[in-house]
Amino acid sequence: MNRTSLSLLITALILIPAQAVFFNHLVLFNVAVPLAFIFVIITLPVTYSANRAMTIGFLLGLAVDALSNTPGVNTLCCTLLAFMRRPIFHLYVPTDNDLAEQRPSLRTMDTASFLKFALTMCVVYCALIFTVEAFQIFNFWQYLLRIVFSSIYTFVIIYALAGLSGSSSHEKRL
């Protein structure tokens, strides 16, 4: 197991229980929920194939669903987010030449590019998860408020996690 895979595994093993035990209960105004575990998908190396990323997304969502009692919701949304990760990344970084297992982060990318990438991923995930949940009981304004404020809340936590994540001296800028 290489260093990148080990780092991703440790991050996932910390964020999955933290999401179920801690973050799911940090609801603001009965609207905004931080979905911090998507940090794992956001920081997947760009060079990972769609199949590998989707498998990781599926397993991540399945673990969160199992601990949060949300059957299949996070599994579906994490798999879709992992599939859309690379095209969204290329909106802000046009090429991935010479990336050799590099993970998107504040230290490996231009700060503005990483923040735009992370915010887009947060908005996409929140739109996906609340759209899936909206099939149960639908209140359009509540739906929009949840997407907007959960995206902002999640983005703030992802930004904090990105700032806390260590960087090694061998990482190159994307």
Given for the second form:
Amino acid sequence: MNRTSLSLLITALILIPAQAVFFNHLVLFNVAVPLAFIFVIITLPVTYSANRAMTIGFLLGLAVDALSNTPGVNTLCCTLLAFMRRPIFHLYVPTDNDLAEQRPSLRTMDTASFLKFALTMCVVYCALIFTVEAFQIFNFWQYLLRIVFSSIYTFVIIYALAGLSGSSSHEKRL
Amino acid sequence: MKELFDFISRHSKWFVLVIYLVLSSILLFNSDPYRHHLWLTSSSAVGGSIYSMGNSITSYFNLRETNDDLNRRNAELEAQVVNLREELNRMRLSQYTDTMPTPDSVQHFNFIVANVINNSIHHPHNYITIDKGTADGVVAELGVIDHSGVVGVVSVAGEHYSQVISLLNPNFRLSCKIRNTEHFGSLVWDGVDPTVALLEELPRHTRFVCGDTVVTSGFSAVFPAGIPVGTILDNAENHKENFFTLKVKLFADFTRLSNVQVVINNRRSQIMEVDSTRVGGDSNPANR
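The form predicted in complex with its partner chain is what I need now, so please give it after the form predicted on its own.
Shown next: the complete complex, the earlier chain at its head.
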């Protein structure tokens, strides 16, 4: 297991229980839910194959579902987010040049690109998860408010986590 | 054959995506809460331990002991109230019969005090995790109440932790009546406000005023009759012509749930036996 994989595993092992015990209870006004664990998918190395990324997403979602009593909801959405991760990344970083085996972060990417990438991932994930939940109970305004405010809330937490995660300085900028 | 393998290899990501989506959908659309596997719920050993740790960090150690003691005493008093109410009913009935009823030395209901270690209110289907399991006498399909009213029903029981279907879960329907009337309906959460549920299928000729108390009907082996559930807020939109649908303000505060009591009906097996012989009976355990 190389350094990147180990770092990913540790991040997942911290964020999965933290999501269940801590973040799930930080709901604002019954509409905004911080989905901080998607930080793991956002920071997956870009060079990871789609199969590898989807497997990680599937297992991550399964673990969060098992702890949050939401069977299948996060599993489905994490798999789809992991699948869409690379096309979303290339919206803001167009070429494959210089893609080392490293994780997208504030240090390895230009700040604006990373923030745009992270915000898009947050919006996509929130749209996915609340659409899946809307199949169970649908209330249009609640659905819309949840997507908008949860995306913003999750983005703020992801930004804070990205700032906290001290990527080593020898990583190259993308 | 080689071309087939090449094709699969070239498009492997689509095959993997479909496999994972099918697996996720199986989990997602398996909507019966009683069919959840133990290891896929927060009542599993790992999930329960994580929540227990989190809970022990957030709760005050000294206050907890005092609180447990108070809850235990409250549970005993609750059991006494229920048993005395039954005794009173029996005495009333005996005035109208020419034979005395058989004395019943066995208590009808017992209560197990449990701590809530996980609770959600913002999902469409909410669940609660408690720190008591089969080792403490908790099994699936037992009722759960707190000091103010009905909370839910145990869906999955692990050895030391159990998952409870919250009243804030549309899969859970509770048979209720308006206190001091015999008209009953079905209480269900509509997924909007965690403090309000709907009392459906109440006959049109039912007399009530806003503020009347809604209690359990006792038409099942899960909850005793007369456990408070909430008060009538107002008449919601009528879904069916011959029935009222009322908004009910719930007594249980799901945002601050900390200690609950699991209700054990000592005559449950007898009632279940009678129910199982009923032809065309209600087979859905979530309808309580």
